[in-house]
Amino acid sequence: MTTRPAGQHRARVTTTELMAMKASGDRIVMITAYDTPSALLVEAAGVDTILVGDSLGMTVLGHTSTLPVTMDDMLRATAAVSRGSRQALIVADMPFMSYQASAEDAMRNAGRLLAEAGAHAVKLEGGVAVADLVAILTEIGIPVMGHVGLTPQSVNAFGGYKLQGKDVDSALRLVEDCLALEAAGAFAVVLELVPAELAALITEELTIPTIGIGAGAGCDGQVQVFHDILGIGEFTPKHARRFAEIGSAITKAVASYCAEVRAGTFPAEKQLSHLEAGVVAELERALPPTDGES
């Protein structure tokens, strides 16, 4: 198994090899990002990948749910993650509605994503329902990351955020799920709120990598969402541990700031520029007198 040092140089991230990294056993690392400074800080980090992901819906337009999302908020996100990327691999989501209705919806989006934003591959939640368009993406050079388990897009089908495959019959329909996806041409699927166990399964069933969230250390990597492990925003799903606590932080370093403006403290004199003297005398005696001058 190898390492890779936090901001080590190397060569863009692949499809073939994180699927290469599952073979050897060494664990992928993803993270969601959405913005250029988000996407150079996990970089600099040393993530395998990121992700696009439209959970931007919720941690970063405010919104309950990914359903609102739209293609021009993916489009967006990705391109400025693009233009703070060079190593990682980038995944971007497809939003809802953007490849349910038609094939050719899918074709157009996907495209648009890879094309217009810089993304390097796409990720569409489902399993067996989705595999023929899954095939049709991979058959004309879309690479796609499956996504089952919870799926978000469903929240309101699965009437809301809950651990799913947690019976025999629905743990088997997660792994036929996965099994078409695979045969399908997808390159990685996200298992997300999945037992361990079920998990760990799947894992050994397929060829291609498992990327956990919320399903446990048995997978081929992880993701998680930006915000969720540095602290920021009240709400910390079960799956996610905050490595920081950069929203405290944050809230503590612009309360510093207000202070300091109403107590006239900044800015200070080392954030201060000055013109010359005789430029100030000059520029004085340029300017119209006041109200109340002779």
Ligand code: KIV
The other form holds:
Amino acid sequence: MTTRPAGQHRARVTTTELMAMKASGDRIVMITAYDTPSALLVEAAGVDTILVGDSLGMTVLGHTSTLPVTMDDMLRATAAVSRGSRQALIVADMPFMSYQASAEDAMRNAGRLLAEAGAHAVKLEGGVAVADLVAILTEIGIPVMGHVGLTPQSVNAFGGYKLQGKDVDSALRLVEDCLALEAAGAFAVVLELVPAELAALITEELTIPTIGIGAGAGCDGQVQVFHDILGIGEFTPKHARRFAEIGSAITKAVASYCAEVRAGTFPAEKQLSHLEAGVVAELERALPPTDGES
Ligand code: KIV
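Form predicted on its own done, so how does the form predicted together with 3-methyl-2-oxobutanoic acid (KIV) look?
Whole complex next, starting from this chain.
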């Protein structure tokens, strides 16, 4: 078993390497990032792969779902992440309606994420229903990560963000979805909000890695949303743990800044630059007299 050392320079992680990690039992670590500073931070921590998730609609753009996220949003975020990343495999989400209407749309938009923004692979939601698209993309050289279970772009069809695959029929449909994605050439599949027992069974069934979120530790890897595990934002989903309280640390720091600006104690001597004494005197002579000066 190998573990990626935090911050140590190595070659870019590839999709084949992620598949090999399943065989060797090395767990895959994935996290979202949406800009250059967050990409630099998660890389320094040693993640294997970065997801430029369409969750950015909710985490950074203030939408209430991922549905309004556009190709322009994804291109800008992916390019920013790419500028902050040297080692992790960058997977970019294909936003809602960028691939569902036609294979042409899917090819053009997936191609843009790789060619213009620097992603190494794309992720799209769905199983059997998108297997043909997955086959077309992989055949033209675009690696695809699948995403089944609770697929947020279908939240209106699901009637909310709910656990999927709870009974035998829906569980078997999920297995079928995963097998269809594998057969179509997907290099990995995200299992979101799936009971742990089912996720473990799917993981055993597949030769490609499963990446869980709310699917238990029996998956080959885990993905989490940057803001959820860092305590940024009020809501923490059940499947996430806050590994730090960065949000309250930021609020506390900005409150100190507010207080010091208002008290006149910031900026202090250390943060200043001075004019040379001769320049001050010359300036004073050159300036017109103010009211009250003779
Ligand atoms: O957009 C996203 O962040 C995702 C993860 C929740 C898997 O798709």
